[in-house]
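Have a look below at one chain only, the form predicted alone, in structure tokens format.
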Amino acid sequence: MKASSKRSNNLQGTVSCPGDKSISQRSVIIGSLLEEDIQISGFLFAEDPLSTIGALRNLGHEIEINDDMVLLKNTRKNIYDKKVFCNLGNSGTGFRLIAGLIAGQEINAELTGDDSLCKRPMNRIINPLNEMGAKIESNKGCAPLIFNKSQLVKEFLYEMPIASAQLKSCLLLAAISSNMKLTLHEKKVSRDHTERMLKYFGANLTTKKYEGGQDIILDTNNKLRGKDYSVVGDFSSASFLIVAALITKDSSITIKNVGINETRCTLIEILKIMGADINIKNRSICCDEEVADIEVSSSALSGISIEEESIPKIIDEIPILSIAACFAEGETSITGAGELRFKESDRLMAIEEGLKRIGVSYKSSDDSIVIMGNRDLNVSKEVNIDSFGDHRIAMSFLIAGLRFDSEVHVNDCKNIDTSFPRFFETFASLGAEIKTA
């Protein structure tokens, strides 16, 4: 599916943020460990979370979808005498978290995904899981992964080699599903949705902070309590709305019900340093996650330097931050972002290719990019951009097109449904000229 966008001024209105993709997936995975029925509201019914539900059903769990509600039943089919097959589609989060769950449950299973997911490196989870006692075979460090029934050790200490919420969550799920004591040493703090959710459901988990990092200790004998759960709005989805309002003329929008977890919303701090007019209103707590409404108005942005310590907290927002940088006066440098080369696409390469198409100068290396911005940037003829099958690249360059006199066409936009199912309708309600071909 191809989509296009063109100059749009005066974006106005109030929209609700779609449910958080990462939290939606965690809610059903952790919910599957409870011994009571629970309901989940605000769930994001997009391709990635639905792939995770499909995998959990294959693992024997009874999960119903009623209108906008997910019901997890406290019943499970016997799967321990057979081999289970799970396909996570394009969901790297679902794949890595389900891998941890399977490793801790003494079952035989095969875990795979689509062609794109099967090219993504998985040794970062395979190696520590095998050290914990799992027996996992792989295709040269990639999916499919074959899990042979095994028992994990009773206690494990692991020093995180990279700041990765997916790796951390994978190991925490392996530990809690096998009643292991796990200590994780994080030199750099990554997103903490899994820790918050485990605590919400009663897990025996503590964190000890120190300068720059933390230790996470999950003790044994966890008695998780069944409680209904409400998913807050997805900050990563909100980021596209935020940047759209900032870079277009005479715009002022409000985004309601946005998760503003401190490990997740660093983009707001960065944009404010760049000169963004952003206000946070109506703060509250929902299921141990901070949530608020965000008001955004058109702003004249300036380039800044973004250092490596910020990257784990903005890793999914770097594509749309790059678009903000295109229309900021001066240089914006992003350092230490090599992890982007192992997402749904090589995102640094995809950003570079898109920047070339819209006439933006840049310098890049294996893990960094410097973007030479221009508040008056424009294109005088139609542009075609390849999303490389990556939903965040597709959405980012459609947002860029809102500033141009000529249309920007982006190829392969069906992938947007993996995280933002009503993307086109939401932007149309604000007056944005974004449409499918």
The other form holds:
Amino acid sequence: MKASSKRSNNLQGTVSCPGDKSISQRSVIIGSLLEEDIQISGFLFAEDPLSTIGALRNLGHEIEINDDMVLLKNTRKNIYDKKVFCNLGNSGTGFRLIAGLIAGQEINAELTGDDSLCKRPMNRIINPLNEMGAKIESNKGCAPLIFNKSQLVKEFLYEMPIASAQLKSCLLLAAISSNMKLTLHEKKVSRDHTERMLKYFGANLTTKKYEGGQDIILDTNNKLRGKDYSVVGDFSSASFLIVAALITKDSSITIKNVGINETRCTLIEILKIMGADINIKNRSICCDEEVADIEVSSSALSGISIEEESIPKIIDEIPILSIAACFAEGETSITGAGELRFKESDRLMAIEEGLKRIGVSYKSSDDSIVIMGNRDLNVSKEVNIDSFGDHRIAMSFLIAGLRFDSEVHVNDCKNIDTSFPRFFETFASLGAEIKTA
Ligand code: S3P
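Having seen the form predicted alone, the form predicted together with shikimate-3-phosphate (S3P):
What follows is the whole complex; the chain from before opens it.
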């Protein structure tokens, strides 16, 4: 599916933020460990969380969807003598978290995904899970993964080699589902939704912060208590709306119910330093996650240097931050972002290819990019941009097109459904000209 965008001024209105993809997936995965039925509201009914629900159903869980609620039943079919097959589609989060869950449950299983997912590195989870006692075979470090029933150790200590919430969550799920004591040393703190949710449901989990990092300790004999859960809005989806309002003329929008967990929303601080007019209102706490409304107005932006320590907290927002950088005066440098090469696409490469098409100069290395911005950037000849099958690349360049005299066409936009199924309707409601072909 192809989509196109063209110059749009005066974006106005109030929209509600779609449910958080990371939290939606965790709510059903962690919810599957409870003994009581629970209801989940605010769930993101997009392809990735739905693949995760599909995998949990194959693992024997009864999950109903009623209107906009997910009902997780405590009854579980006996699957212990079978080999379970799960396909997580495009979802790296679903894949890596379910891998932890399966490893901790002593079952035979095969886990796979789509072409993009089957190219993503899995040794980061296979190695520590096998050290814990799992018996996982892979296709040269990639999916499909075969899980051969085996018992995990009773205690495990692990130094996180990379900042990855997916890896951290995978190991926490292996530990909690096998009653293991797990200590994780995290030098660079990644998003902490799993820790917050495990504590919300009553797990014995403590974190000890120290200069530049933290230890996460999950103790044994966790008795999780069933409680209903409400998913807050996805800051990563909100970031497309935020940047669209900033770079278009005479815009002023409000996004309601956005998750502003401090391990996720460093983009706001960065954009504010760049000169963005962003106000956070009506802060509250929902199921241990901070949530607020965000007001954004058109702003004249300036370039900024972003160093490695911020990267885990803006990891999914770097494509759209690169678009903000194109319209900011001066250089924006993003350093220490090598993990972007292992996302739904090689995102550094995909950003560079898109920048070439819209005539923006940049310098790049293995793990960095410097973008030469210009507040008057314009494109006066139609351009075609490749999404490389990546939802965040597709949405980012469609937003860039809102500033150009000529249309920007982005191919392969179907993948937007993996995280933001109402993307086109939401932007249309604000007056943005973004359309599917
Ligand atoms: C996610 C963590 C991040 C992020 C991904 C979602 C999660 O990946 O890029 O989109 O839900 O835990 P890594 O933890 O691998 O960096």
